[in-house]
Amino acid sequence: MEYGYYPGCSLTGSAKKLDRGVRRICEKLGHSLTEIPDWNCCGALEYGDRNELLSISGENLRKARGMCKEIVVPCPACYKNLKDADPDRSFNILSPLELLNPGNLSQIGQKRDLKGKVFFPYYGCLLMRPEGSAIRNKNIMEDAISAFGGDIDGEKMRDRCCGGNQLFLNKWATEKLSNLILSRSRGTVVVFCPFCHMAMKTFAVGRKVIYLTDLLLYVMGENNSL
């Protein structure tokens, strides 16, 4: 299928790795992504005035009008903002996670097995709630890990807040929240949110933190290690 694509600021900066992974996996699944021309920041989580933030996000939808009806948005903050800026649901705003399902995981072409390694699939806040803007399949990371031979841990902590958006303002809060999550889970931390990735990488001493796309590229034989 053909989709519009909104990478957002983080996927052009600190989360370039996620951007490359999303593009490659979509290609493997037979999807075509076309970036919204001249897209702008969605306001992320830092903008104080919610109405102004929605106006900024709405500008991206205006730029997409006429080119697509479905837009793939990897960053959960951008995904939520664009959904909130479209109350009439003129567009179908999708997380890349919603392009995956147990039925099409085999399409990525498995070349490596996870061999019972333990993974902690961590979704964070924004992908799981509120219900109106949450992803539909709330077990897709577990589905993917299990499908390729991995084991799951940390189910009770998977949607707890890591405080990622407070990392530079109130580092103590992010440290406290992230350490609680990490202390009650085992194995490689698998995330999809750039904020969560940054927070977990900062505090996960001795633990690997990867994007789900890293795991899929490894299984596909395109990453040499996890």
Contents of the next structure:
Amino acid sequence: MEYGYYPGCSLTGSAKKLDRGVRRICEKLGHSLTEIPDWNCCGALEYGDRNELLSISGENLRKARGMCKEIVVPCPACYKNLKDADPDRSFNILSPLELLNPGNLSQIGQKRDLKGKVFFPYYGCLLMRPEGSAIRNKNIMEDAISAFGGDIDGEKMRDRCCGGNQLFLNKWATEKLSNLILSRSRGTVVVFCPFCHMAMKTFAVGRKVIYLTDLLLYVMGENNSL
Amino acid sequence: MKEKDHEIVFKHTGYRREDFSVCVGCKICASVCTVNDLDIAVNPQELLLRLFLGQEIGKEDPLVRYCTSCYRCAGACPWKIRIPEVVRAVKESLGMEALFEKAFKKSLNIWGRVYEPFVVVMAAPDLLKGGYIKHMPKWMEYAGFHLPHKVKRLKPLNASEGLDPSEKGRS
Ligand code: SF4
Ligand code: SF4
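Would you mind generating the form predicted in complex with the partner chain now that we have the form predicted on its own?
So here's everything in the complex, that chain up top.
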């Protein structure tokens, strides 16, 4: 399939690793991604003015018009904003997670398994809520981990908020919220959101924090370690 | 924030004062709110009620200070009221934006994209005071050098043109 691609600001900066992973996995699944030309920021979670936020996000959709109908958007904040800016659903806005399903996981070419390892699949907020803009396959991380033989822990914490967007405003708040989640789960933390990655990474002691794409690349034999 | 400033919140969120009369006071929003884990005094419903009644809203309100925009409330509310957007609008009209948020928007105004090194440098005074230095070793993987990219076609952000007025307030 051919998709438009909206990386968003963090995937060209602090979350470059997620960008590389998404591109590689899409390639493996036989999808081609074409970046929306000259895209701009989606507004993230910074704008108090909804109209301004939607017009910034909407600008990206204008740039994508005529080029594609389906847009892959990895960052959960961008994903939500782009969906909100398109109330008529003239585009099919997809998280890369929605390109995965238990059936096509085998197509990525498994070279290693995850037997004996424990993982905590952590989705955070914006992939799961609000219902109108959430991903459809809400168990995909669990499905992927179990498909390759890994064990799962911390189910109850999977959609709690890590407070990632308060990290540079009220650090103690993020620390408290992240620690709550970490203390009630075990194993390697698997995330998809750049905010969650940063918050978890900052406060996790003695635990690894990885993107789901890192895990898949490991299974494919391309990442040497987890 | 006094009653006259409430208008800014309505303008920013696309809600009208009377839209908040649908709130049934069930407090589901308060019971699921993430800020509950930080401060038991949070109550999104009270914030909406204050806006509806035209009462004063203070900067000290824990919800206004710590809301994480997690949308738990909006997902659980029977009316799907977009509470985090209301909170963000309140913050903006109270002039509570932190240095980090200002830097973020400034970057967007200059380049149309967020250029993270710029945001970090602009917000440095807050970051230095806030004890972030000790996290630096863990953040090394985020560091990297690249030049900013300037977006060509983005209109100035404060140009009010953009959305069709009929689209305002749609969720
Ligand atoms: S979005 Fe804000 S008000 Fe709503 S549940 Fe999350 S922290 Fe509470
Ligand atoms: S959940 Fe919705 S209806 Fe219930 S108190 Fe909160 S805002 Fe009002």
